[in-house]
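Have a look below at one chain only, the form predicted alone, in structure tokens format.
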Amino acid sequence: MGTSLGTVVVTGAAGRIGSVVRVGLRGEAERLVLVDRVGLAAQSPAEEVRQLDLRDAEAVTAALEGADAVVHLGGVPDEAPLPELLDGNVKGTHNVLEGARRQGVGRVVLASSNRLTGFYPVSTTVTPELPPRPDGLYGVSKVAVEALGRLYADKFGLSVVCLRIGSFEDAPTEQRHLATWLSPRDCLGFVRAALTAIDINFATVYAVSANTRRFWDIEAGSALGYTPMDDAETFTPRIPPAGDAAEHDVQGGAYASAEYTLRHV
């Protein structure tokens, strides 16, 4: 794939990370595709919505009419009951994955976590070679949505980008952010490289900050061709004192306690 965007479908296009990259790509891509559950209003020419529930397959295909390529960002966005992220991250996901193969779509990002590997401890610096260690429920369904990603790009030859995404705000307001957060910034930065990147089969990045504490390799990220700029250590002396230790033992901090999960059980 090119550098030129040409059609680019976003899913989830009125959330936080969809409302960043649907602003970075409107100059960029020749007819950008917004959907989502609720109404969203265009605001370019270039710009077209579809409200639609990923779940249904055939309209979700038929959003992908003509797409060069689609950021897959829509689903459940944390931890949920299981039948629910199922039914929102791994069915919505397939939907995604099987209409971009129908339609013939050139490239496919999807949106992976960074709670897919929460169980590791925080002196480790992970890779997205090593298996996968979920913090929660929410992890597991994104273990399922690489899967797919990668069952797609080994069976039906998609080009398939998993971006595991860290901890997207506008600034990091907490200690575990130090390692994790992904400024709007490089958030669009790793969205573009996703789809510019050429001869890609499957890859899967850690989509953060150039954190000096991050507990993720970023290697793979320079290999698809984005080196990030933001460094949370700069916030430093804004952000409250670390509480309970032992909540930070593992990179999933809060997430990975029995409580997190216990509550949606």
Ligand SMILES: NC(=O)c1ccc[n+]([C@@H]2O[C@H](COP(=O)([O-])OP(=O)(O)OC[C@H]3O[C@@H](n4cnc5c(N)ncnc54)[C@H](O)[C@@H]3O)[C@@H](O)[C@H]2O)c1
Given for the second form:
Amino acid sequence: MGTSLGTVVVTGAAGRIGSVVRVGLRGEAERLVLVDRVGLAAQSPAEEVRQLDLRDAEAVTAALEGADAVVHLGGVPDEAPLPELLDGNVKGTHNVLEGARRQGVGRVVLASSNRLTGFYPVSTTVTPELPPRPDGLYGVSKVAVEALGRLYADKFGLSVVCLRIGSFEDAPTEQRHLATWLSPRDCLGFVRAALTAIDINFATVYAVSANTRRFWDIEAGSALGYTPMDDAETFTPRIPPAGDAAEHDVQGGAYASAEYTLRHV
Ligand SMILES: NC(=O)c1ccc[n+]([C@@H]2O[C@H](COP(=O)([O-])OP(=O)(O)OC[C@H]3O[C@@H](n4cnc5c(N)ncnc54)[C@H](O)[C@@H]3O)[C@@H](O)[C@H]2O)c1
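Give me the form predicted in complex with the ligand now, not the form predicted alone.
After this comes the whole thing, all chains and molecules, with the earlier chain placed first.
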């Protein structure tokens, strides 16, 4: 793919998804700036490392200098006390968007989550246009992440793509994953499309593999330029059967249970 992506900043580069994106974009970005609060070491001449906290607005803005795009993956990836989510996800995303505005970054890709709509019944095919129904406080923080992205697109003309990431795993391991799995290959496909799609002011896309049982619409992703390839169905024989708990009625599954949130309140 050459070096057409220019300078790309990846936040949360030490994380599960960040590590895959880092390797995937290596060789495609002229300069890859890896941001995390965890220390990393550059592994190629194109890589630069910035160890910083996303809550530090000045440090974030400095890391975005000269960037053509930022893939913002850093933050709290699951249910947590609200102050941690506000700090890590809402404030962190605001710092990235404001830094991108100041530095004139051409594309901002935000890691959103399927958990923003986890209270829809499994029988509903959810499109990005439907109202949020978060399955917990984490999902609420991602509603704010997307709203910040929309604000910066509408008010300041930034080009923003929100990826509502499914269950990112090497392979599906539980019943819910049969609908929600996002394979590493499809994840990279969505990130590349989010970086390269042209004429975008604001877009929201479900980043999910082409699972036969998926309950999210993938049309928006196709419009962005990526159609997923993997299907969790091929792993069905390896996955333990589901019980008949009520949690299986909603898309968030166990994440939507009262207990899942109450232990953080
Ligand atoms: N993994 C999934 O299935 C999934 C699903 C939906 C959405 N997401 C979203 O994708 C993103 C990446 O998820 P992941 O699974 O790779 O998570 P992860 O926890 O593995 O990685 C997150 C990274 O962000 C860094 N980080 C956290 N807070 C920071 C801060 N204040 N300053 C600097 N760095 C900070 C962490 O050190 C970590 O390396 C997250 O935004 C998450 O909410 C993930």
